[in-house]
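We begin with a single chain expressed as structure tokens, specifically the form predicted alone.
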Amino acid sequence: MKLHGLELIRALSDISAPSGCEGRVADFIIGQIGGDAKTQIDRVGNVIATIPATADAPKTMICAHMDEPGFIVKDVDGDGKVWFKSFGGVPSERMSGRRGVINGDVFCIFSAKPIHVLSGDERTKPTPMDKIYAEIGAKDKDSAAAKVKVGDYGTLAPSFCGIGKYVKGKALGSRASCAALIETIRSVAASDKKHGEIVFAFTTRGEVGNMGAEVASFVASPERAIIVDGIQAYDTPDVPDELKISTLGGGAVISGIDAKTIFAPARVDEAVKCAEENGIKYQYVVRQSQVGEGAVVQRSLGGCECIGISIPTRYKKSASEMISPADYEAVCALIGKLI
């Protein structure tokens, strides 16, 4: 069944699919596209979905990465307890007693020392990762081994729900930036409009060096690209103005830079000229620090005019990433118009 806007978001950010374990959010984006595509998943699991010309146009592609922050299973102790190494840059202070889940249906808490025994610095400063573990339930190395052995693979445990007049849930930037795509690719498959062809890579490995959009970029070669992901929104309290990079509700983020990235200046002027004929809210944003597939994409074969349409983001890397519906939509309408 083909799902549409918060169920449509909702399915996706609930899939446990950490770096390099992608493939149940690959096989669900297939079955979404349906045949309004092309698609084929590469050497390195990304999901390319490919819609002919219909116009002599530049060649674009538009991508967003599918995998979130995750751990992998480094050691199960005679306890039970399962230690890990965890990759995608959630800070520990984010990580005890937040409910996580291991292949995909082992769930598991992550603990660490109580608070009521922490003494001098202990109390003061972060847990460091390497001292939580995850409880299974398991009461020894034997019943946890029945469950999950070393090299194994989780993420934070799915928790998607409204909050008012937004929805939170883990992984919500990237996953809802990938359920623009699939509408976005429905809404060109059924429409009459003319364009070049497009090339939408939903890629691997973006919290881990975006290998998987440097790939796809390389293979695709394209003259333009649209990077779509979330991006910070640090619109909260004792937070300076200069530092809140996007606020939720503000719509649309084009961002003229990141952290390793200056995107093409005509084609930001072009977006933000689009979204003021279009009456489309947008903010632009000058401020990002993050380092996106932009920084690999802009960079193949010959080179690539790249441009940056966000979705602002609360309380990145946490298990309740926040997004606004408003700022979704408002992102699906700018990429339609941009093609």
Second form
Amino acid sequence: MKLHGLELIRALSDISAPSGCEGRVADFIIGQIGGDAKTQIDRVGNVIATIPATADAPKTMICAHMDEPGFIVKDVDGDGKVWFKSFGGVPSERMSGRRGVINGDVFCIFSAKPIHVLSGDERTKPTPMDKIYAEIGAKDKDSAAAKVKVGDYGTLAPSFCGIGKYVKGKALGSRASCAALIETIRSVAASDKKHGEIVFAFTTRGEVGNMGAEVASFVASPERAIIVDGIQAYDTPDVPDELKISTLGGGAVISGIDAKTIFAPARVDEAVKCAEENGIKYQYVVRQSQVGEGAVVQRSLGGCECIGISIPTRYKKSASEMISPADYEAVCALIGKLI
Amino acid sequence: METKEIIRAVCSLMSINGYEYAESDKLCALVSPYFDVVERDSVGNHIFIKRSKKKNAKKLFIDTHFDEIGLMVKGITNEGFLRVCSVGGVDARLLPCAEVTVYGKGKTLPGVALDKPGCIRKDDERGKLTPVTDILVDVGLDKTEVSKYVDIGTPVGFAPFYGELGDGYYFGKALDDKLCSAAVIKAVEMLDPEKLAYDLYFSMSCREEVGHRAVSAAAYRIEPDAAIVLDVTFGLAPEGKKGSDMKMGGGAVISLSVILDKTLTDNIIAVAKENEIPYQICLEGVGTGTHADDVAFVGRGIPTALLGIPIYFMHTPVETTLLDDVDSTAKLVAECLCKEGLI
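Can you give me the structure for the form predicted in complex with the partner chain, which would complement the form predicted alone we have just seen?
Full complex below, order starting with the chain above.
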């Protein structure tokens, strides 16, 4: 069944698909695209959906990463406790004492050291990640080994829900970006507006160095690219305006630069003008802290003119990433108008 | 009812310290069918009474504490975020980005707790947990809207999520100590009322987590002939205390302590043996850190025993139990209630 808007975002957020193990979300995305574009999975697991040109115009790639932070099982010990190596940058204090899932269907709890044996220091500092194990509920090693083995992948547990005017869930900024691409594919397929060739890339390993985007842009070799992702919103109390980066409800984010990308000035100006002409709410951000996929796409082959359009996201890298549905709509509208 | 259904029904009720009567109607609807009378006393305890059909039956007091730890709103920022304080020792390790529920007037609001963002931390705050007093709660609404439902003093708790892991492990918030309440309810559900040997006074007591403030009032008023207190205890986990933490799957925990009544404790152990109910012994210090310490010396003194159920991850939103241990404890309580000469 084809899902739309928040239902589509919810389904995407709730899928467990960490970097290097994106198959579950890739299958879901291909199902949602259906016949609206030609889809294939490339050698590194990217979902590439192509819509052929209907006019002589530059080839454009629109990409969003579909992976999320997670962990790999490194040991199942004699008591059936599951030890792991995490990746993708979720801080330990956002995992300890929370719910997780391994292999998409084995639920677990991330341990918290018992409070009666904590030293004073341990009460005031986050638990080191290597001291946290996953409790899957196993009476002994054999029982645990029947469900989980070394090399299996896991993530935070699905937890999408509404919070006031907003919604929250794990991997929400990036998965909502994937939703925006899926809905853009549908609207392009349904419209008779003329455009150049468009390659939609749902990339792998965005949380661990943007390797998927590197390969996708090499293969597609686009002239222009739109990088879509969640961007931090520190719009919470006590944070001075200059440190907020973006604001929930402030509209689609158009980026000038990020930590390793200089977005193409002419294309950025075009995006700003497009938002203004079409009455799409936007915020212009010169972000510093994040390394987006633009860093690799901009220097692919002979170079590519990139812009970054992002969804403001609070509490990035947690089970409670929070976005505004209105900002999501603005991002969809802006991408739709730009192509 | 299945054990896990009772656990979920009781533990998911909001009973943050000071608000133990907030969902009293729901609690009474759930528990009263198994009892003759329910009394709510002046301090916040719920006492469920079931009378024996035997003449001159002695009074047996069974205590579990019904309160739970939580947070309380101390202010609302201009942006509509809530500032909170801790009620009963909330662990700062669990709060960053935690899912919480704000129990507002006429409406519960889901929220997210947030620690101090990295970008505004001072040097000495880096790499440290944000103290509970600096935690904010984001309910995704502006101040005008929030103020319709939330005021100073509004309770906030961890969001209720319950679920089963493998091998009969079950997790959720506030198993401490409503898991034991659930075990007693299960015990009363399973026993044959004709065989009930004592007038049972089952107290779901309040305000344990803020310094054991209320149980003695219930024990004093009821003047029972004996008492059995049930509280959760630490299940042995990696980094736990080997030799003193209890084994998950080891059965009902029966405590030994100099403040507890030896005869009553021995009788309970005999009941466990006689009925082949799995149990394990916990050797406590002089004090047990539970309501048993308070009940034993109320008024003219009350011979008291202490039972428990081991759990993992005490005081987190994912306290975890093994359903087999809950069932063993329920069976032990049921058999004790029917055992002539126990007290």
